[in-house]
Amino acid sequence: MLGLDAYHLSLITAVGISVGVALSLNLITGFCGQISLGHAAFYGTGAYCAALLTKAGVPFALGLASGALLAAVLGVVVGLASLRVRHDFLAITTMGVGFLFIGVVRQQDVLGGELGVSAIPDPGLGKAGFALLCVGFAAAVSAFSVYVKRSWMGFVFDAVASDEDTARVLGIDVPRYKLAAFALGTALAGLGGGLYAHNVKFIAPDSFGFVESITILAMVVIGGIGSVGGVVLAAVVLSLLPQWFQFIDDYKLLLYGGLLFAVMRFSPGGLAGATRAVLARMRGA
């Protein structure tokens, strides 16, 4: 990475950042079958805490590791709440939180209010170093969804995900692994929040608004719903488009809607289903 300019490491940022918060959303909504309409409300604690911490004077880990600990008890609450409801109930009970979210932080002049906060405080790692720390956290996250697919949870996952009622007479504890499922993803999007703050070096209310949550979604989505390198490549398109396409910025919100709506309609497996369709087909010619 240090041969290349700031440019690209700006984008292998960005990239990286959105590649990990995907992830974090696929183990709610892939995995455990949790539908999360306001995920940005995380990724915007994480942020938060760890601007606000280091403005402070409180190491940069330090902050990043508060952030996502203060992301995965808000989740836990969410998920505390959320319990007694399902599908679209959820959905409108997440997006609910987002909303609600939003609204503290403007009304809140600790944390900003409409101004946000600025003059976050620089690392020290250097653009180079930063890209290549934003990299490892996505081939870590990586590398955790592969590992919790695999492992026994995975499958407690899946069961829950597939029929509640079924997991609870298999003897499965539905709730305690909604709950770890929520602790989980929220922790992951609160300190990919953390770097996006250093990274922009200011951050709004605006930034994490729904607009962002549906984007994320949009990544899971498209890249195909508890696939783990289908949301990879997905997060890493969606994130570049908009920069090698400036106008595509403008209509955002346009473009994902209608890859929502040609994925659902073509191919509900997403990316990684329409992979899978192919290599199955080349097998049987």
Given for the second form:
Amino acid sequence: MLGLDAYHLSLITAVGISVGVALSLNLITGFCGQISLGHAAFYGTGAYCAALLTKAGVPFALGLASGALLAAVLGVVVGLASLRVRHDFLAITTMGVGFLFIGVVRQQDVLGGELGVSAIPDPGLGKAGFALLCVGFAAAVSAFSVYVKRSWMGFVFDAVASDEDTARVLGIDVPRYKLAAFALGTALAGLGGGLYAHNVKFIAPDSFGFVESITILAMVVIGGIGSVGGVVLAAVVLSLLPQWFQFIDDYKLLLYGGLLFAVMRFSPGGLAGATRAVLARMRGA
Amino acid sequence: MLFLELFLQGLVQGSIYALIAIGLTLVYGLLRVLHVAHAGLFTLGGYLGVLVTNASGSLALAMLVAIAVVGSLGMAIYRLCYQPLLEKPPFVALIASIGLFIAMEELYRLIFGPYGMSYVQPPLQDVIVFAGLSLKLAELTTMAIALAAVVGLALLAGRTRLGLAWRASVTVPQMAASFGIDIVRIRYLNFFIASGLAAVAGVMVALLNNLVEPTMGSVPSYKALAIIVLGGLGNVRGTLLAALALGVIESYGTIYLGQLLDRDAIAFAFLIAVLMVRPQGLFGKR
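I have the form predicted on its own already, so could you send the form predicted in complex with the partner chain?
To see the whole picture, the full complex is given below, headed by that same chain.
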């Protein structure tokens, strides 16, 4: 594709998956205001489901779709929890779901246990084809996000995010929209997980732990919660940064942590919020 | 006998959880902030414990240094991180705190190295045998400290003017301020006590495992969040009970549920089960 070498193709693949997955969390946390600290669990569900299915001989596309479906089923279950608990309680519950996922996968020999699943079959698209597929995934999720944001559903998500009780009083079926946000977001995360599994060909529980959840959340938060453009930009930059600066790899987590803290402390609206503030000031001056 | 031994070990672990979680719940009670970085302070306490004990030979001195340094750092975190964010939506402080925690862990790894440190001559290693049950002196001390901390806090809150001001600031901050209570001072004190308790927990965990490592705070930090939610967020007594209960449940669970779940997931399975039935936590009020 475009005469790129294998290294660049693998970068593009990784970035495409990151963008898609970050936007999938943005649907839940950004649009609908439901904080999730366990998004990697859904990403991981998709990865495990797709990987085990294609290893068993199921076609690649069907494996991906099943992974997305299973992640969505799990997502709706966690979404049901979001109807019971809110805010801080929801944050802790979703974090718990993440730890529970890892805890269960680790102990199941069927799922590869500690050792994970290896030798995941190649989907047979070639490196360029696969990279193209992942970029397509990112583009499709972006387009879908913009579409949702402009739709009636996006409007309702916004209402639920800013004031759930008022939305309820206005006759909006809040539970249904929350569940819809969870179902959509987790299905897309599951799809991203399936792509990830077939990209790296090896998955283990540690790939889907709390750090991964926070990494995804960092992309959303640093980009600007709810902003599609900001999240895409942050996902691209944050997944490329360690590659550009190989020497930074040892400091990668320090950088993530520091950035997360600094953005929340100085610009809680993320890149998008900061841009908006600068634009407003320029217009005002 | 195994049954009792497990129970006792559960109580030791539960005491550690309590020392960490009580600090968290104090912070939550006063500020409504989920203070994830608390576990970073716990880890620092562990490092200071090992470093000072190895240098001076005195565990008591190490404990005091750890409390003073970590307590002050806790106050600094309040001033630099939480105070400016109190007016923002709650997730802002939470995510900032997670970021801070990750950065702290990485700093420890870069400064102290990834492999951890141990006491050269670990103190309090004598084993006490009573009625067929054996317990290390360090384990006994841990339980005693947890008990003393809870009793001390109860006395401070219930019997002193300062405690009265503290309770007033927790329940009705505006009213307390209008009665001339210096809310900011109360908050600093709150962070000092909470962080000091985390430091003590760090020193004791370092002693129990004879190891400190950069990531020793990860699991306790998230577990402590589960515990304070179970205890009903901001409720000290509920937190103590939830911590002890979780210690004991884990102790049995590792033996009887080990095939199904790993140890660290038990806390969250318990948490999710409880929250679905009682969204306000085991001991919380609506």
